[in-house]
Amino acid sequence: MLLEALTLQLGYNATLVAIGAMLLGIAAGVTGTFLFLRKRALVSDAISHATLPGVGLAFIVMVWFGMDGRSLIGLLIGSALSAWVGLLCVQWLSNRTRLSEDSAIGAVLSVFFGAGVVLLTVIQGMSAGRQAGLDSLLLGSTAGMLLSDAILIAVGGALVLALTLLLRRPMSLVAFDSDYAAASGLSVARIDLATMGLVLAVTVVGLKIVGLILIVALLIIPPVTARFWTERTERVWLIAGALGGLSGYVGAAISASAPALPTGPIIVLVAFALFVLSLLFSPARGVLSSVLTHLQYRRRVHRRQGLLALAQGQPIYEGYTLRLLQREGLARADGVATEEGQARAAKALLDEKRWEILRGLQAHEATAARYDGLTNLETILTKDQLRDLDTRIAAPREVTP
């Protein structure tokens, strides 16, 4: 059935969810990518619990009004305001008080989403509206979602979508120097609200599939793993997008083909799965390529410690350094060297004599600041550069009569 799920064979709805879900997805990890680098994670938590009074507000006047007060966009109108208002808020009290931003962000948060409890509370004793299932807001379901409700999360995401690409550039230019962005004559208070103007609309359309506590692990998420794989921006958001996205739909494709279990929490856990793969093979930052670069530079450093005392005559005491040279066929079990690790001995100690002779030439300086020890200077300087340095190693003795 997953397999099913996955090739959107499980009919019109769960391929629309499922389709949702993945623009939700990719507009959340692009977004997010941009609250991640300007260091604002943490708004998207106040925004995310800001938007609970206002659905708890959006039921009870439609209900007064005689509508249906489970209505999607009824709901998405009123969260909306609401996050809006919590985020003028947080922007308040962190510009016209001595509050700092975090403090801001967990007053707003915590009394928005008390708030809300309560409200929900409250609608939990009316007589009327329908209410059964509105806190499904709180966590995400796709259960029982209306075609037009899959119609609306799918536009709204591609539109968030759009924007977020529309302004990627001013976006980037604000994270990573917000002086240089003013200099040049961008406003940075409005590039920061329409930040986070798109993560409140990606909070408010990711409502009923992801959930308004679980929406912020969809915006920092991806950005948060991609950063694993490259050290670009223009790179950073293209594959927090598609993780994200890669997130939303294998997410909602999981819960399709199981109903009981929570779409948002699954979709979470689909884009912490990649952040742990991420964390361990990327190939730059993973945990396993840190160890494999330890592991090699270890080897290096006691190879060529175990080589310049072959070629000093100097007993060998570490036993792994001693092992490493058997291994490699440069040392005997009693420590001598074999022909092979006689020529590599003579070559490392030659090695060392270059670098002593290069850290006295002035204009050497900046090459001699590159030593380690381990570095070929074939690889760094010139065969005639090599030669004279050479020459200086073998300078003609003064002879005595």
Contents of the next structure:
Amino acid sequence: MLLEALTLQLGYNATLVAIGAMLLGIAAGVTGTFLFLRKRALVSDAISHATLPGVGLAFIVMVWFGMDGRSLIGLLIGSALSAWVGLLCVQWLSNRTRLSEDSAIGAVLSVFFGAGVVLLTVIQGMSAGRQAGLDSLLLGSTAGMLLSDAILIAVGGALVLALTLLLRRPMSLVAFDSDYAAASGLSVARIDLATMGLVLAVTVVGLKIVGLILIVALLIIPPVTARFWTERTERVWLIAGALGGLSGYVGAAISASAPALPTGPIIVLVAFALFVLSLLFSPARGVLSSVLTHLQYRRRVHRRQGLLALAQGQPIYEGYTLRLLQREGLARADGVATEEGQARAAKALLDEKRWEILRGLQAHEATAARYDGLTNLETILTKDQLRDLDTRIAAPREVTP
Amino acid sequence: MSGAEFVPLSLTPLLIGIFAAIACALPGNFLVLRRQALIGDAISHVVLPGIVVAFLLTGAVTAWPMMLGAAGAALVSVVLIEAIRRLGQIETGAAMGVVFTAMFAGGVLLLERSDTSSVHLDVEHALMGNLESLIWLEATGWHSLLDGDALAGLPPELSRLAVVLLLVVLFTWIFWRPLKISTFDEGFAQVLGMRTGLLGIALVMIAAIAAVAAFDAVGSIIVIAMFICPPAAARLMTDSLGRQVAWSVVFATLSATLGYVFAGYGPLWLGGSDSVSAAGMIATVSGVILALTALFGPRRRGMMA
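For comparison with the form predicted on its own, please write out the form predicted in complex with its partner chain.
And the full complex, kicking off with our chain again.
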């Protein structure tokens, strides 16, 4: 069943939803990247909650003029307008009063959402509103999606994606160094507003599929996940778009494969699963790789210290060091060095001696700063330099008793 | 309006609304000043999976397991946010966004998968609460307040919120000085030997307790609004923390009262017949208060020179 859903064989409606969700995921991942890099991820939360009163007002106005209040495009226009007002309120509160941005975000999201709920209850009281089904926009609902809805979502998503790609250079510049961007003649405020406008567009487009409470997840989770895989901006948004698209597509397919699997939450959970996998297993910044790096570092420190002790004929009391040397065949169980152990120990001692000489030399000051008791000097200096160092080590000579 | 109508139908919802508003606004003052305002938002989202899990384990809609479940979920989310922030080196806002949306999605999924259609447990209820239905049917008038039999029929939410409000007030009162110092100058507080990290966690836990208790009665919208709007409005009125807390209590009470009255009677005044959501109206009124203080408050631009 799931395989059929993934290969788009579950029928017309499921296919529409899967493609729509994928496009939405790509657009949200790419747009969300710039929001995340600007460290304003939660502004999207205010924007998405601020859509609700617009939805309610649009419904009331459309019924007033004798139209069908459920027309998706009308509801989306209404939600975009009220989200825009909400965004301006956040900007105004954080720029013109002493309140910080997070307070402004929280105030706008709760108040607009509250006003939206009031409007929803007003609509439930209207004769035309009994079956409005507007609360499906809270959590998204893809059951019975029309072709016209899907086209609207696909076109909207593609348009947002195109605009984001067009604006990606100035937006990443502002995200990384707004002072530099301002100095090079960009209007930071205008670009910020453009970023927010794109986020707003994604939110509005996503209302039908994932709903206004969870659309935030698609804007935040893929960029955060992508950040684990690369250090370069142009790759972050590419990866974030791919992850977002994957989450949307797989999520929609899973939700179509069985009853009582709501599309929005499943898409979010797929995105979250990808996040957890990346957090644990990404090669550069993942938890697993940093644990491994730490263990490897510990092994190197203990091996080096153990070898130095062997070379100087000192007993090893530290349990881990002893076990390590035995496992690697450098020492016997009683702590006496094997043949290979003796060779490696002599080598380690020589290296340590070379470092000691080097640190006393003015000419090698820069190299000496790299001493950490682990690095092999042969990996840093040329053969000639080493030979020069070795001449300074006192040659063995006969000792008169 | 006569007592015979007011006491059974409006007194308890009004009191519950006011208690919930004040219990959230008090810790909200410190959260707003510490730029942690969105913790309330995060907590109110993650409460849903906690309540659903508690329901699935006990199989009934009972108050205490659900409150425990909600508090547990709040604790899990705080730990997760911190873990993701440290392990992944991600800024707090984004870590918060990842955790609370995923947990909320999990809650919705559990709710849809399990058979909760027979009981009153759904997402709309979690968001909007049911303040209007917390009526006191046993009361017949003002004299019922002295009548033991009638008092036994009080909605249990009222006494729970009263206890929580008392707890919050005590916490604020006992830790007033450490809270004040560590909020404004964490370094100085540490020099004085205060455990600022512990205090910060205690503050978040108190906020979570207030949120969970209020959530049970009035839904999550009021919780987020009351954590932020009254303290933010109060901050635009004064530079003194003591006066700010006092203003926030006034604003919270005002929001709850006016919001409840407008929701119940506003549509009647305008010629409508049905009342509208009290939770939504209380949040709206608190927003109007914030807007007014942002436009006319004496300290809206920061410290006066």
